[in-house]
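What follows is a single chain, given as structure tokens, in the form predicted on its own.
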Amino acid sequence: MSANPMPRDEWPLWEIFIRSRRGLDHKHVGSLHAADAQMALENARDVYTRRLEGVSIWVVPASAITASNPDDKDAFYDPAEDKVYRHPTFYHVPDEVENL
């Protein structure tokens, strides 16, 4: 008897996240399908991290992801204009900040 019952063509997509090093963030590097969560992760790390890109591996079922939609950018973000003290404009960062 299979350890995943579930078909192949049913397994769920995983969206796939990367830190590349320790104190950066993780960046979205793609997506796979896996009936599970260790199994996503496994893959992720035989796909994504074959020439040792990683040090930490995040895998997330796309279905648990809610995202805006591109085309509603300028009426979803047009509150953020109003509130100038958001952006970075007002503080210095040395030049040695790496990473930031």
Contents of the next structure:
Amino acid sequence: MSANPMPRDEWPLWEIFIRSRRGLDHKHVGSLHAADAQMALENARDVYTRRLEGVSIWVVPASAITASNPDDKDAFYDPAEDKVYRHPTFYHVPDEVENL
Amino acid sequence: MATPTSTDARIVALLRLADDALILGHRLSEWCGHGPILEQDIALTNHALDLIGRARALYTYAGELEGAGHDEDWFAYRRDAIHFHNALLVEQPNGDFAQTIARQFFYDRYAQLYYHALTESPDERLAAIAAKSLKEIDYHVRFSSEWVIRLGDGTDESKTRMQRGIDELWRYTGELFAMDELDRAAIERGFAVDAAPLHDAWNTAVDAVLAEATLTRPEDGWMADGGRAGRHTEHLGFILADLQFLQRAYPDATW
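Now that you have shown the form predicted on its own, what about the form predicted together with the partner chain?
Once more the chain from above appears, this time first in line as the rest of the complex follows.
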């Protein structure tokens, strides 16, 4: 993060993603401070997996995330509103299929 | 209450391991709410809970072997300092974060070797406790070693503090590998392992981390001992005054 040098009084922020078990995807669980990626991983282990929450951890510098602007909501999302045919609601999902 | 020291080598061996874990766990718990940052506060108290959990399993087993009706709480709350068998290292004060890390690093590296050897114990229950503990210890080793390197190879101030912590506690590391008659009797019964041969591996591991941390390994000089035989530094009494207050003031109090 050369464009974003580490402030002297505070470590950078990291976003933490945890996969709760094999086959599922990583989910955002929160954020924490750490000096580098290695420390972020270990802090995440101690802060977010104390209750058997995960089998895999991703850490991402918060500064590396580009977020959409809430003001763009209308332009971004409203055009999809009247296109119900994009939803796969006409299929029957067998009960045996998990994690959908 | 009088608490005669057991003469059963198996029980003494279990109490040596358990007391190390309880007292070090208590020391780490003193960081709760005082960690340098929130994440390290949680990490240190996580490790405290690992250690106290280990002590509980060992005390319970010791009480069952002893057959005198003593449970885990009795061992933790009803013995005076002279009946504690922990090494002097683990009762040393937290000092600054660097000194806590130095103490943890020395202990974790020892515990990893010792518990690894203990998983080979012919006593199935002790081997199982060792195997479970080893998973926790492997993580503790990673945590404390990494912090030694970070602080040692960090800023001028962090390096000065880390070196001071290493120098300050070095004299307590020899006791971890000293063996006495009770240890030898316990080894014969599968309740202890010979720690002396582990010293070389400990030195190799510690030297490698200190080198990476650009820290200076202290000279092997005089080493303090006595903790295993109940001769403690002044610090243990203060720990017990804190730890045992409630059960001493209100015996058998429960929630």
